[in-house]
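Next up is one chain by itself, shown in structure tokens, the form predicted alone.
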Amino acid sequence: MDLKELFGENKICLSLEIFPPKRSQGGIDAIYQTLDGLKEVRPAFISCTYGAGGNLADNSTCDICSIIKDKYHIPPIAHLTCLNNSKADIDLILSRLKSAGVNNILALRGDRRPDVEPRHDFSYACELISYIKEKEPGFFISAACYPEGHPESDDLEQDIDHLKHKVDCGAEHLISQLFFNNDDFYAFRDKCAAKGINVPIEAGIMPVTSKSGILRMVSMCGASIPSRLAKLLNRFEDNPKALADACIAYAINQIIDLIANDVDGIHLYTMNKPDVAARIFSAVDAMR
């Protein structure tokens, strides 16, 4: 399916992203529990991360993204990632891709890692994108963009400048990272227009149950903690089931102001928790 399809007037998409689970996990036979938990959940499309730390003798994102299309019957997007990945390496991913029927692609630089010394084919996911655009132009190219500007630039005009490139590049299609504040979402949709991007803008929640993991989140995306949710942390980091059942009442109130605001869709981090995934869709299921 080309996802241009599921953005249209009074449709919002609501969507979900899950990663490849570890061997210590069960592999990548382990998925079938979470997607059997998050197919009744009816997502737009699931997207999944690029597996072992960009390692491409992984098979294992282009693997789910066919289990999804084939036993799930939902439109998969393959994450792909370019910063450790030479142009042939690219080239075979692609080709992976293209046998398994799977059409769409969230392209990405990839984190720095400091024990990995990057390939130089490719910087930046403007790159990515162009490389994609002319060796395949069949696939559907989707981008990610950051409401309170990407950790690495200087300011968030730049970063929406750089944005303004990647859709030039051929990106039909944002995923934001995940924000806190819907406030800082709008205005950098508001920004983005000024800047004539006008192609869909996902907005990327994630419902974090605990404070370790929403410390750890925040220090890796640049996300700010606005005071409301840092009250709901204090007050029960104490209490597991109550932070869990608080972020998640914060995450579906997010949600319905998103919709009420008129997103063009809902891209959830599930964290391959298709429970919480559940909870937080039947809570909003009436607003598709």
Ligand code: FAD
Given for the second form:
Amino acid sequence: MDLKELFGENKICLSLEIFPPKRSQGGIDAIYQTLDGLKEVRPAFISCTYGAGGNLADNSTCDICSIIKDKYHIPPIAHLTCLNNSKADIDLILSRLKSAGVNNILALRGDRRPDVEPRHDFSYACELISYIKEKEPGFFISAACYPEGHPESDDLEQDIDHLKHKVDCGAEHLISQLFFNNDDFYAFRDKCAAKGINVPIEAGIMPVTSKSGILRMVSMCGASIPSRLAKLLNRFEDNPKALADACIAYAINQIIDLIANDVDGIHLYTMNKPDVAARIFSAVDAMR
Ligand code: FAD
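Would you generate the structure of this protein in the form predicted in complex with this ligand, following the form predicted alone above?
Following is the full complex, with the preceding chain placed first.
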């Protein structure tokens, strides 16, 4: 399916992100259980991360995307980072994706890691996007965006200029970093429109269900925690069930508000937890 068809007036694209299970967690076999649960929520597509959290050794993104497509008949998006890959590495991955019939890529730079020397063929995601578009123009390219600004950037306007460049290089769809305050997303969306970014922007929503999980996540991605969410975390931190319920309700309220405000799509960071994704999507099912 052409992912462009998923967006348009009066259409809400509800999509999911998963990550390759570590070998210690059962490796690729463990993904079937996750996908069995996730298929019930009828996502428009499922994206699979690549080397996130430094997990490069266990990488099975291409294999998992093939499973999503061939066994579950759901369009996949394969994440692909470039900072720690040479052009030859990227060529190999593109050819594997192409032979597997996986035609959608989320083209990323990847995080700088102090313990890994970058490969120097690519410095920014825009270079990967241009490279893929030139080598293999048949791929549909998505890119990442940051409603509160990328953590390395202290100037949101400049960050959005770089985002516009990614779109000019060939990104046809954007998925946002997680955020907890919808007003940040609306302000960002307005700024993007003002700069002529006119591709669909999906809102990244992460239903973190523990206080330590939320704090770890925001320390990595720089998202801020609004006081309404901070109060929930403090009130229920010693009651995991209540905290999970409160965080899921928070995510549902965020999504309903986004849909009411004409968001192009919701990309749910599932953390490979189908039960949480099912609770959230069933609450907004009639709004698709
Ligand atoms: P870029 O777009 O290259 O931007 C990185 C920084 O450089 C920004 O501050 C930007 O303003 C600046 N910049 C961009 N272009 C230029 C330029 N031409 N000149 C100067 N400065 C520039 N990481 C993983 O390892 N694996 C994953 O699977 C993964 N999936 C992700 C999915 C989503 C939806 C998101 C939002 C992030 C994901 N990440 C993943 C994290 C991502 O790799 C990091 O946030 C990384 O630090 C930046 O990647 P990028 O593609 O946004 O980089």
